[in-house]
Amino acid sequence: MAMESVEAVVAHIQGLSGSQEEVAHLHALLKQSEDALRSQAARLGAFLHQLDPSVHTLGYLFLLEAYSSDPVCREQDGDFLLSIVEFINSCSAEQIRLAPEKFISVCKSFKDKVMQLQVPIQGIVPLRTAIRKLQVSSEQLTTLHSDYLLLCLLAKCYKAGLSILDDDIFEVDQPRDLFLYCYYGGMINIGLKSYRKAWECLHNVITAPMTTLNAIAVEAYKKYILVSIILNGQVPLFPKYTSSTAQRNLKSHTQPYIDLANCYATGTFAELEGCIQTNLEKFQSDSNLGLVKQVLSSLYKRNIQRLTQTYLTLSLQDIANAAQLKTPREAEMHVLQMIQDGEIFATINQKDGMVSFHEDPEQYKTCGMIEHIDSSIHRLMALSQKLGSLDEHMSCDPAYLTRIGKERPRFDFDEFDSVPHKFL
């Protein structure tokens, strides 16, 4: 492409980013001339500063991305990153939809950049902007998501994350994109500590429906188990929804954290230490060790809430004893511990060394919790009607109506359980 054939496009956007009909004609200009833009994307650059990205959205969104899939030199990463940020921040949401996958490529293209130069904090507000202005509601999962929440991790904002995670996602285009936004969502929720949140994103991954095994899956199971360890003190059985895929080759893909599960089942400290030491490398190298000496530290806390459901009183000396700790000091700043976090009720009388176990104080009355159980409640109605008005639209599918057809027999004997047996 000639100079002056650059300069020609860059008059057509400037000329043509009034109405939505002059959009939509600069949108079949622009998209004859990807190619050429590609062929002189080092010297695109100079040209953006002449165009304003709140007005001329479109076009400068085909000259960023040509430019963008251009090597740029270190010197440039300044102005390549700023660029890209007042892009995103000053973007008409109307406009970068018309061209959603020159967006995305834009947006991901500043993430690389972004882990490249190891500043991933720096990408996290710009990237959740361009998610919000994607998105044409906060229930579509977007491709976008998974990028920010890897750059929460690798920058350790978990709490950043939290801002898409809470959202209810019912759109998903690409399979892959939600098993990522599940699985990064639930290493977010780990690094919170939040380990009910935590499980429901893992869980989401390895019940959701797939033909084939994946890599995600497998790391998901992973975490999936340590994490049910923590929480619940053992791994559940997969629910009737899991794909036969799932179910028939999850676990032969994660045998070391399968016995970790089952020496963890024992009560047994010494045994899990074990097996802990015999599968150490592997830990390490699935980045899962920290998780598993949480459960290891869990272990203290499962044998200690046994005692509450059997005793209601016991000294700290019987509590190290029977939790497999050396000293009766050790008990106590574990029971101390559980106390703070709301897992056991009890108190310690220190004269003594005396430990008193109690009954859950909480009586469901007090204002907080009701205004709980009132929001909580009008949240599942919410869900009821949203499933039930997806439940409509998809019952409704062509596509799903003609798969349906195809893999019902012809004849159903159930429908017939009113006509005497004779008859048939």
Partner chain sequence: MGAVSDGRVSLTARGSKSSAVHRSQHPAILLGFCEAILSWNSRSRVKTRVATMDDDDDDDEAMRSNGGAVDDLSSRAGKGAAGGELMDVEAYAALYTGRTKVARLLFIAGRCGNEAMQLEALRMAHDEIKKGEDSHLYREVTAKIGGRLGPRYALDQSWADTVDRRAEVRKEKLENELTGYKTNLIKESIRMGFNDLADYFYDHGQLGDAFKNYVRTRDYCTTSKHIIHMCLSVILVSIELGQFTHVSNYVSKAEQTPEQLDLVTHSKLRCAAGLAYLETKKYKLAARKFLETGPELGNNYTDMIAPQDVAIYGGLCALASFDRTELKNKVLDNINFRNFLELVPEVRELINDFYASRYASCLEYLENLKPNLLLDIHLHDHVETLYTEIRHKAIIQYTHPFISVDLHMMAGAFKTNVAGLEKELEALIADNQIQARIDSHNKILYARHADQRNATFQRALQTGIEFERDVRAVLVRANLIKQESILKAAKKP
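Can you now output the form predicted together with its partner chain? The one shown was the form predicted alone.
Shown below: the chain alone.
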């Protein structure tokens, strides 16, 4: 078909951005003229100014995508970032959803540029807006999620990442997105020191269905081991639903970490330090050294916590001996830190050099606690309803029924046949 000129395309865009059918028509036209646009990428910059992003979103998008996919233009345009930001802020969501891949590719080039210029912080807000516009529902995972989290990590704006992380994700388009998303999510939570959530994210990565081992899972497993040790003191076994690929292969790639876990289990501080020293370069090259140091300090905490279970009062000297610290002064500092973090309940009597351990003062009688329990109950009921409906949905699925039908035992006619014959 004839190569339409850019002007003609622009005219179409301006003309056909009214109602929905027009937009659909426009979409078809635009798809046909993609190559033309690409070849003329350099000239497109000028035309962009003729279009209004909020009204002519789809057209603008196509032009912008063609423009940004050309590396030369990207380099030269100083306002490149600005124009994209403007576009993202003012575009209309429905039109974007007609051509999501284009949108995603625009955002990706935006992210690349931001990283190249080493100003990741500038990209955070625009990308967040982009995610919100692209998502059909807040439960959907898009490719942009992982890019967003990556920028948050690079800019060290962990709290910004939290707002996206707090959404529960239930729909995933591309499995690969999930890996990266959960991995970065885990890292952000580690940065915020909320180890429980980090554990959840990393757990999702390693138990996700996978047929071949990928590097993200290996790295995630390394962090998973460290976080498990900090949280629980031990690394749990793989749950049954982990893919066999993961179960067989993950351990062989992460040997130093497993050694560390075993060393931790034996409990002596000197051994643990020794173990860390021997594997120092590996930890550093994986940039996990910070986590490893936290593992070390968690050993003290665990020992001290065990003491709270057996003693009512204990001298600082005894605590120092039991937790293998060097002086009572250090023991006092550790205990103080733990009291402040809310990990133990105790009072330090400096005159006698004694620490008295108390029970958890939570009586579960306050209004706040009742509200908390109430909201938990509601949340859980909603979740289990979701689960129930998923189960129902699946049991009506034809593929499932065919499979069940094939495998059920040969019956005698008295037995109730659970699968209708039409599915056989």
